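Take a look at this single chain, the form predicted on its own, given in structure tokens.
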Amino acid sequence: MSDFPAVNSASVVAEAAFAEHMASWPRMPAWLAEAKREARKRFAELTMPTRKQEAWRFATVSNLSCDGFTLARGEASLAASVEPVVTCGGCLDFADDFHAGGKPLDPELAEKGVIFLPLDAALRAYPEFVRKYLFGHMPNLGSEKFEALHMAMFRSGVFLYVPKNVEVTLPLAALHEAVRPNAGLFPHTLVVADENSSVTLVEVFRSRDANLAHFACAASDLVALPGARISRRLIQSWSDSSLAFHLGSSTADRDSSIDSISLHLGGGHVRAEEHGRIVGRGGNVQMHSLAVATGSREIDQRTLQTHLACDGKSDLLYKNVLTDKARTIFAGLIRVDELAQRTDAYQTNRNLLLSPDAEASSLPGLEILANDVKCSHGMTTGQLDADQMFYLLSRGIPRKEAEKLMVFGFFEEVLSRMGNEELSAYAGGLLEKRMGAAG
């Protein structure tokens, strides 16, 4: 368990809020409180985003008043037991931002020296190797305001180091869960995996009462040395009346892999940032994602592939699926070094409106530096095929199955990259259960 004392109720951008969160942190490193307190200076001095930066184009910029929302308490009675929504090697359960339970790590994967705890626990027993990664590549694809107030405020979250030569077979797993009204939350995520090591990260944020508002500001750096190989799954089902940022940065060095999967479920307003990194000569990064956008919801994702080393790959894969009067924006870009010769990279976003009143717009985007490259970017929007309704409903399906068929079959070039049939099967069932809401 956090060993964090409770904290009273203050909004998360007030000064008193700073002042309550670092005294409730009595054993924190020096140098971590040095760069809170600057990175409260720097969220103090930047403006809120508007429409006219670019980084902001066909954004809402109305609702990220992060004021209504107030510092949670520490109180383990918050805590449930929850079972791991995959059968995994470990699992770190937190409520409001504060360890509460989960599952212990393997005692064979701890004598390997995997590393599993929650952050702050980690900045305690090695706060020098924790340094050495933390906050060592933010995003800054827009939300530099908000990258600063997750820097300022976060508490915990997970921690997870793999030592050379490793493989954990069985995914490690957290639960993040958004608890008290209005409580804002923090949670930080760091994966470093050592040469030729690899490990699965399951993550699941959500809010425990689907009709309580919360503010999430979550953050995660993932860190592939060369040889390592490292997949995350994000499942993401905030309440539909809560404000929203995800904020990753992938960095994968020479022969290193990283697959990200991201679905985005929940959230009334939600701001996903992802950054992809090559840095060394044959590294890659997949990034993925799926969104359900009902109602009048926002889902605004901005992406970076960024190939600073040569013989690199990169692919992306965003798919949104909009009802009602939802919205989505997808801006995307990769990014050439003039030294990232033979680069292969790709970048496609397709969108399906369910509905005459959603509304998608796509921004891909080439800026390549270097002449020997493999590079394309590609957008599509539409609506249900007609061709294939007309043959479902020939075979005398009717049409809210058929139409449940087919957006599955949309669903399904996401799913079936997960690696893992529990997870595909709770994926899924959250999935049904969002498009049954809608309809």
The other form holds:
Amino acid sequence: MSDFPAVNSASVVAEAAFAEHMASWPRMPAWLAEAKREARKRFAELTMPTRKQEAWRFATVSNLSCDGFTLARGEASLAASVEPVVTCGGCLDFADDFHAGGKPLDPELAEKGVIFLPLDAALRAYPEFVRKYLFGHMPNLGSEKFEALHMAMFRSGVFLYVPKNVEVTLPLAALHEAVRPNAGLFPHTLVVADENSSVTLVEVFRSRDANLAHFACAASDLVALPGARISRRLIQSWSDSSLAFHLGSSTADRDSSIDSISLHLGGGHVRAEEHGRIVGRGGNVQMHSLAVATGSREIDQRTLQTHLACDGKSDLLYKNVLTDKARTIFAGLIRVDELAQRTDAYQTNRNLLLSPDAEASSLPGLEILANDVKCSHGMTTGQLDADQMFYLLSRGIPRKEAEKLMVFGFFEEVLSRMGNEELSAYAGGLLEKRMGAAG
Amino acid sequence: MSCELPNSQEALAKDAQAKALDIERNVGNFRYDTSYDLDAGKGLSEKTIDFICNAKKEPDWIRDFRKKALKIFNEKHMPGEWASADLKNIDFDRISYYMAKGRQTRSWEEVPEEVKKTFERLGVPEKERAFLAGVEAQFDSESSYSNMKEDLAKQGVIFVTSSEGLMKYPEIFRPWFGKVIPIGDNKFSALNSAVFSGGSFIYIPKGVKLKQPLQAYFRINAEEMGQFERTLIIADEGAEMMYMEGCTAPQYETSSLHSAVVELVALKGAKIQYVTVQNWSSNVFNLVTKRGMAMEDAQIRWIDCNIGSRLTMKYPAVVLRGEGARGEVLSIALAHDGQHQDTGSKMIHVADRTTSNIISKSISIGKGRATYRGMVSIPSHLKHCKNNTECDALLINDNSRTDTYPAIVVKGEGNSVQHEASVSKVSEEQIFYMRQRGIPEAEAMSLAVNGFVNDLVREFPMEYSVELRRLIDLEMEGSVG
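Could the form predicted in complex with its partner chain be shown next, to go alongside the form predicted on its own?
Entire complex below, previous chain first.
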């Protein structure tokens, strides 16, 4: 797609790009401008990651250069009218970080006080309210420099607030598309679910043209207040030449639960960080991920489950399929504070190697400071099971078909937790396409 | 090595090798002039190295080796952010790197009460107690060892100190020395390479299968228990052997840094088992590098039990270099108040069809902290390698701590690994069941903990496993309630 010629300008990490970003946001609240300037300063001060740092062990840090990516300048003309991927109660469509359309929030929900707005609009409409939660939590799992960049450069994203006792039955959706060549995006997602409310947010991140390179530094902050339930689905298919950061945080208060599923299908180099915190008694955080690493893709996943309160639960399941020369790194830690007695925490990482040149690294970790806990982690890396293959072959199923069945069996464990058939089918279709392309 | 000894025990030694052994055992008493300054003093410099080389009358290649190591030690950084911050408290300038006289001794009265109590409970013989407590510099085990020594010599087995090995058997010693663990492997292996003294050199000839384990215990002397032991064991093709070091009794040490290097070489089809049981006093930094190299169809098995110390960092490794080689680590760690057991294992696969197995169990009592740290690596050109890792941690008190930090990298065809770790406390149902049958709570806890490590303890030689169980009972005392 050559409708959008690349704009010659400074790299997204340059001071000039920051100045341009600040100038392009008229009437930015003073506190936000101040926070952004501080973040910019922090970004400049922090050094680029090196492999010697534990948080970047095994990662190809030379992939992290942002040179050549320029500030996304989204505008109305970039809008593409697409149907949301699921039947939803409202959808926000972004093109190059610009709110370019979508489906308005169900008026019934709006009446109940649900706020579902582009983040910049929310900042205009409810500045003090958004301020209270904005940048409350970042994952802090090694990408602090890029967190600072995100904070300095973010322009929009999703703001979702669900008031007390409101249950949003249909999912809400958002589409973040990178459009122009070399565009650098900073989508921010902030979800606050007030006491005893519930909501599901489906977010799709993708490059509109798979042949263009993009840079995405996305961050999300999910906050579940006592008794609330948040489900978040993230489906990412950036182009193969893209560099992407997905920095996620989930914070569960008393008796609340947050369940997230991330599907990583694209990107050239993807750094995914996810930090689940249990801050109130009985909080429950579920973190799932399915990554398809094809070609020479590198998917670098760092997770942390922090238990700060007692009776909490957390469960993590990260599954990776690797083909060709792809690499995946899973580094996960469960940290149980001294006070977090009666914690149940689990962590599982499974890597399926479909090529002898693919490489899966795994660093599952535990730090347990309380004794009355049930914690475990498990990881496996291996090939398709030979006995299972034999079984299928002996029943006359061609090898190719058998392989496909077994790989989809591997996916199923995560797909079945989607909790939405439409979405599972959509994700399954994307996976099939992805695996087909991998041969 | 030709000085004659007035000792009448020498009558028993019939061949030169055995004779050499006895001479070596008496090093602290006879080899050096008393007019000589026997202590290299504190701090580490080229002068220290020269002092050690002169005192030990070492050949020049060792002097060069030590000096090179010193240079690397000075250049090398301390372990990175992953390691315990407590390492910063080691003051290298305040350590004595070589004492020809061996350990300093003290009077029985100076030995702490709890150490004496432990000896009592473990049933350590009177003679050994004095040695272990540091009252005697030497432990005479001549009577138990002499028969075995003869038998070994007949089979061509070499079992001497590393100092003797490098001087008397350079043609066997030198090709492997520092090859499994290069000087610059880490800061502490460099330190050991610069100042090592003591430790064993063992060579088992082709096809010789030793029925009895070789024990460092048999030939403990001043040097043997040195701070910077260096052990090299070579099992020639098809040979089989088991080596045992340490004991369950606490060793009360005046020196605070122990940094040993142990290299094992198992040639084609050879089997080596290396058993360690250590129980350091809680002022000791125990920073050890242990690695074995297993050639075609060879097997190396580390059986490791770590108790006590302020900080232990020990990750026995096996480099699986020949096709069909097997590596195994079985490890038990027990961390009490103020102790940090940072142990684990490394399995480096570099040949096809190699397999490895790691089983680690740790127990944290009081404010003790047990850490498992592991590395399993299977690179891309390999086929059909397997690794299995299991780490289980038991936390006794509500302020006990455990960590697990494995790293697993897998590439290649038909390779598979699995890793599992779990953390739990002693089950209340178990305790309830035992109490209901009239077993006091403390005893029930001990039983439960012994049950937790039971399948590993069984792998230890008989006398160790009995002592180990008693020791666990002892460590558990006062930890309940």
